[in-house]
Every structure is written in C-alpha cells, then in structure tokens.
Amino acid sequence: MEAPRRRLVVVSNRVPNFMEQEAGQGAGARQAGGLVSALVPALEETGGLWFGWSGQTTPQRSRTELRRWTDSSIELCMLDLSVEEVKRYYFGFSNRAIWPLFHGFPALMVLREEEYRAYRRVNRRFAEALISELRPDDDVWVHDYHLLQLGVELHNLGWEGCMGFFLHIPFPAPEIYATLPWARQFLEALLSYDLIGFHTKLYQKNFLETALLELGGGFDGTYLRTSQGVARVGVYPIGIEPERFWTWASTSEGIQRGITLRKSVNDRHIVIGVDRLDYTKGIPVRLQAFQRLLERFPSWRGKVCLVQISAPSRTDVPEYVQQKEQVDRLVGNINGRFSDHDWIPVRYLYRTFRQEELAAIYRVADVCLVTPLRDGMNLVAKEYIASQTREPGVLVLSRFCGAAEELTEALIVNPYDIDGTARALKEALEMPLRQRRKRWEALYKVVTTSTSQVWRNRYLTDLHSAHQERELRAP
C-alpha cells in the first residue's frame, strides 16, 4: 500500500535532533527512533516539513523568527518558547494534567486554570507560526497530547486543508476523562481534524463512548458525527522497522556487546527491562515481581540477573523525582538482601542507550519484561522480538500495554499481580526451546507485517479519504 505523494507536514511538541545526530554520528544515524524512523521516509519522499518547539527557551515570550534547518529532502521549522510557557504548558498542563489523566491516574493530576490557559496559548502560537508555512495541498499530521487544540486554532486562522491527529498515549475510560474540567472543549477541538487515530481498539472505544456521552450523535463504524462536527476515527497500531534491529544485533560490534554483557553476569540468565523512568511504566512492580521470584523460587537465586535500563525522564517534575527515589530504594533493598560474593541480582543502569546498543542487549536476553501499568503502545516489546534468533527468548507483557492487543503469543500478565508476574517470569525462564520458538514465530510475523511503514501509509491513505469526505459535505 503506497500513500499518495503530497507534501507531508508533521507537527509535534519537539522536533527531532537531526542537527546534533548528523554532527556527531553521520547522516545515516538520523532515522533511528520510533516515530522519527516511521515518518522520515515519507518526509524525504515528499520534501516534507517537521514543525515544533526547538527545545530552546527565551527569558520572555518573543516574536523572533522561526529557527530553520534543512537538507536536500527535509526541513525543520522550529519555534522557541519562553521559560514561563515551558513551565506552564509543558511541565505543567501537558505532563501534570493530561499525562496522568490519559494514563488512568486521575489522583496524580495537578489542575491549575492558569496552566490550562498557557496550554491554549501555546497551541495558538504554534498555529500562528505554522499557518504561514502551509501550502493548500499539504497533508498536516499533528502528533500527541501536547497539541490537542492545534487543529481548532488552525481552523480559526482559516486553514481548510487536510489535517489529521494521532494520539500516542492511551485514551481513558469516560468516567476518568470526565474528571477534566475542560473535557468538552478538548472533544470539540478534536473534531476539527479530518482523522483521529489511536493505537488500539480499546482506546478508540473509550474515545467514542466519551464523545457520544459528552456531545451526543452517533458512530457508523468509520465516522463520528455530532452537532459539533464530523471526524473519521480509526485504529492504527504503530510498528517498527524490524530489519534494523536484526541487523544491529547481528553486526560484529553488536555480537561483541552481547558477549560482554553475558560475561559480566557470568553467563547467568538475563531478564531485561527497558523504559523511561516514568510512573506509568511499572518499574517498581517489576522489581517487586523479580524479588518475589527470588523469594518463592529460591532455586533461581544466583542463576538470574535483572538488567533494568531506565532512561532519565522529566527530572524537574516532582512525581518523577519520587519515582526515581522509589526505584533506587527497591534496587538497593533487593541487592542488599539477596546479593552473594559473585552475584548481584539487579543491574540498574540509569542512562540512555542508543537503539543499536539495545538491539544487542535484546539479542542475549532470555526474557524481556515489559510491565507498564498503562502504555499507549510500547515499542520495546516489538524491538525485542525483532532482535531475536532461532533460539529466542520470551516476552512477558502487561495486559495494560497497547502492544498486548497485537502480541497475543507473549506471556500476558497483570503487573499489579506481583505473584502472578513472578510465576510468569519463572515460566518464561524455564520454557523449552520448542515452545519459545513457536511463540516467537507468531510474534515475529506480527512485528514484520505491522511495520512503521504500514502504519504510516494506512493512516495517510485514510486521512486523504476523510478529507475528501469533509470537502464533499462542505456547503
């Protein structure tokens, strides 16, 4: 399936760091990364534009010219934000109101009207800066929760072109979403888009039930129709480019990295966890499940190591500081309780790894433990499967992870059930090769057929159809 070739304009909170990547690693490095690797090929094919915040701050809000970076096929167009805007729009409303709400943690929401107003102002600033960059036949594709209001702001400025939105995080159940004081305003804003995309059927269902309760109307299986507007609503599970992970893990450098890791644990079994250090990722319950494995099944003591990679995340947000303190404490308790003279049960690596490095680590891991309490998709699960050989490891996957809807041959667990997760971990460690291979082959088929390219092209094809439908309805 090939997407029509019109200029693609991608809009996200942050633009990719192509400049730093190319300065440090060469042009070929820039396509690494989930969303980036999915969208770069389409941007290259269409001479596309990626628009977003530069990551730079100014002391006060300014109307300075946009920052630009370009090569032969892609242009970045970047807006600076003031220190106050970043504090209220990004660290405030986006990450302390929308993020916990949409992940099902309403008790962690911090609701401040001045932060909501800042969120609206920044969405308006994005629209004001972007509108002059657009051509009438552009495909505008807006990504994620930071920019829920961007579509309506563009429409208010006169934009009538093709425009879609994709939510990369979960959409909560109606009773949870209703706790947001501005719930109706966000639903009405989303109807400005021609197409609204979600990773899973559950997130689509939650959105539709919420919209119909709040706005009325109906859904015919394709289009949501309300008195406030009409939009196509679809499910598009994002994938990866699996051959990259296979290649990275198979290079001489990757093989040597795997050998080094194996030697560092004295050829013990390896359980791998890879996450941003975020309270939605379930790292504390994962550590507790590993501890329970050692408690209930003492024959595994001294024979298995959990390698937990946690990339620093939002280190200025109090909830994330508390999460790090909790994880540090749990790691210390487990290692203090169970370590022996030649065995440390948990190897905790608090830093960011390149995807090439992760592929090699995935390759030698006997088990990948992916246990978010709630996650939009989670590409770690797919990356692990793509990196395996004909003697594969086992994927243990949270049922509350978007990937669980596709990767049904994984060992599916409820991460809140510490004992159940420990039993699943034991089953994974002891699973015979024949059964491991059978599960992996089924999972690998999903990963190699539902790729990032398929995701991108399906979405853009449906976006064009949805926009044409909107044009036909126009008076």
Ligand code: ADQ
Contents of the next structure:
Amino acid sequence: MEAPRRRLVVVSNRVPNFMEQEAGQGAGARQAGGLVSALVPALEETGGLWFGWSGQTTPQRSRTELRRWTDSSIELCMLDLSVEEVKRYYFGFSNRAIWPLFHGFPALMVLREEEYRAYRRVNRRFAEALISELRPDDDVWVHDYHLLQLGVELHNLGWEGCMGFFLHIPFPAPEIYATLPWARQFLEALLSYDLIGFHTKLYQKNFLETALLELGGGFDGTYLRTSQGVARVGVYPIGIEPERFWTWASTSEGIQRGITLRKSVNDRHIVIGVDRLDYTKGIPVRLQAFQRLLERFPSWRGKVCLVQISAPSRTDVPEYVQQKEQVDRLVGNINGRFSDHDWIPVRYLYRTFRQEELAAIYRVADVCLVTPLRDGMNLVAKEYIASQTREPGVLVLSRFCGAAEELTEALIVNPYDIDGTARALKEALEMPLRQRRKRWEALYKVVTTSTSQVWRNRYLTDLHSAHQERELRAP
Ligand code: ADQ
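Next block: the form predicted together with the named molecule, after the form predicted alone:
And the full complex, kicking off with our chain again.
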C-alpha cells in the first residue's frame, strides 16, 4: 500500500555525505549505506528534508547556525556540535553506554552522569534547531539510539505533528535494560512518539515487557497504553533494494572484478565476511570458527580462503581499538600457522568498499559467514542473497541477528559455539548445488518481498494512522 504524500522529515545523528560525494571526496568511500538507500527514494517523492549533525565540530559550543545543502528534491539541514558534545554525547553516552547495553553487553557499558547530561542537551539542541524548520503537516521520522529523547524535547517545544521513532539496534531483555540508571526516563521519552518501530518481534516483546514492568498499563496488540502516555508499537524489518545488488554484480565491471578476485585466490573456495569493525559483529569468533575448520577438517587446508572486509568504525572508542588489535592478532596467528608457499588462508581488508564492489565480491563468494553476537538486523546477509545467481553460494547466519527471524533457510548457527559454526561452514562449503539453489530461492523470495520500500511504506502508513488516532483521542 502506498503511503500518502506529505513532506517527510528524516532525523538521524548524521546526515548522508552527499556533499562530499558531490565534491569528489567520496571516491572509494561507501556511496550509500542501508539507511540512505532505504530513505532517499521516499524523500525524493515528497521533496523531503534530512536533518542531523553535520559531522563538523566547533571548538566551543556556539550559537546554532544551520548548514544547508539542497538538490532538486532533497534538502539537508545540519548543525555543528562542539568538540565536547561529540566526545560526551556521541563517543560517550551513545556509543559507550546505549550501544553496548542495547546489544546485551552491560559489562562493557561506561556510565558517566556528565555524558548522560550531554546526551540530553544535544537531543534538546537538535529539537530547538529542528522545530523552526518544521511545517504542521510534516511527517517527522526519527532514527536510532542517539536520539531517543528527541521526541519529548520537540513535544516540550510545542510540536504536535506526526512523529515516529525507529530503533535500528536491538532492544534488550528487561533485566539487562534495568541496569541503566535512567531506564524510566528513556521509556517515558519514547512514549512521546506516535509510533515506535523495531526490526523484530523479539525486540518489540523486550520493549513491551520492560515498559509494562516499569510503567504499568497494557498493550492491545497495537497500542501501548500507560499512565505516562500512549504509543503505537510495531515490527518493521528493514530490507534492501535487491535489484541494485543483482544489477551491480551483473555489470561487466562487476563480473570482471569477481574474476579478478577468484584468480587472486587461485580459484579456491571463497568465504566472505563483511562488517564494520565492531565488537557486536563477532569477527573474532568468525576467525576462530574458520581456524577450527582448518584444524578439524584438514582436507580443507589449501582449498579455501576467508576474505574478511572490515570497515573502520568508531576508531576513537577504546573498545573498538581493542577489538581491532584482537582481530589483527587472530589473522596473524591463523596465517602464520597455516599459510603455505602458495596459499594464505585469511585475506584481511581493513577498509571501506563501494557497494558496487561489494556486490561483485558477494557474487563470487561460495559462503557468506555472518556471525554477530547481537545485531539489530544485518543487511550484509540480505545483500549477499540479492547478489547471487542460479549457482548460488550459502549463507551461514548467526541466530542472534534480526535477519535470522526472516532468513530461516540460511544455515543458522550459534556464533559462541565455535565447533558448531566450523561444522556449518564445512556443510556450506560441501553443499550440493540442488540444495544450495533450494535454500537460496526461499531466501531470495524473502529478500525481494521484504524490501526497503516495503519497510518505509508500511512504517509511514502506520505512523499516519497512529497520529490520526492520537488526534482523535485528544480532548
Ligand atoms: P550497521 O551496524 O552498520 O547498521 P549492517 O546492517 O550490517 O550494520 O549494515 C552495514 C552496511 O554497511 C551494509 O549496507 C554493508 O554493505 C555496509 N558495509 C559493511 N562493511 C562495509 C565495508 N567494509 N565497506 C563498505 N560498506 C560496508 C545498523 C544496525 C544493523 C541494521 C542497520 C539497518 O546495527 O543491525 O541492520 O543499522 O537498520
């Protein structure tokens, strides 16, 4: 069903880097991430606005002057943050408190009151800067964990229009969430949105259980009603634009790139891993599982290469520095132990690729090994499936990512179980074509049905009806 055409205002921590790409600085950089390609078509349809941090910093907090960039259909509107704000709100509270907590790693959570206060202040600054840009019939769609409190701040400034929130990361189980000292404030803040969206039923269930425990009230299957407010709560698994990946992988350039990669490993089997270098993505356990394959099944020695592509991420955060050191060490150990004069088992590329390049690499990979310890959705799994042909490879997928709720025909593994993952990897490498094709056809159907377009249209349709309901209920 097509959503009605009102102006869409997307708010996220960062705006897409269209300006850099336009200036040619984006050469070699990622052109469009999952979120950008999911939302840009909707913004283009309605002449939309994307609002967020510019990525620029000022030495001190200064008067907010918005930066603007526009093309024929999309407007970017950005604010700068001070060095201190970025340190406390972004690297601090967002990425060292909420990120580990929501991914179920409370022991990695670094809690500092001044960082929480900075988080609140920056959410307020976003609201103050955004409110003057809004028109009464805009649809405001706020994205992700950096801006959980933006809705309540907009509300305090008098915004009564349509406003939804989507969480791209998991929502943790109630007993884990309860370790956050400001647990209640965040729940109350979320209730100012008309619609709260999650990737999976599990995250929705975790949120509802938490909210009902903490705030009381009830859920009727659509609306959560508590003494603190009412919000619609729903499940919207994000998808990709599958035809883009298929097309990229099929261009002559893509095919050539695939041939070059295959030749470079002397036609050996290729296992691919692609992620941001993040401790939630399970890169060390993936390397260990690959090592276990070589240990336990020696006939695979010399016959398979793991190509691990890791995009640098949050390199200023200590946990990410440690993760990189661990990955570097593991790659070195495996290669030192198993390499032969004509074979290096792990090829490790620590950089960003363009999505066209990734599509070509996905196409020639015999196995895609996706092993997050916890991941909101994981788009790489869907991109891999979209890039395959009638001679498809096999997806080995962690049960702890959102994608596992939909991609049930993948070989599902518990990434903590290194032996089990190594066995699944062997099974994937040895799977006969008929079985690969059967699994892939089922997965391809999911990926081409549950696309990014379906995701945003379903979300926006529900957002409108949630807002209309709220208006009807208003005194
Ligand atoms: P991410 O944690 O960034 O997103 P993911 O869903 O895997 O994770 O998306 C990563 C995107 O970056 C993919 O489009 C992938 O192609 C791209 N990418 C990864 N490594 C790359 C590299 N080396 N070079 C270039 N591109 C690379 C968050 C949540 C996820 C959720 C998404 C969308 O953490 O769980 O799926 O948002 O909601």
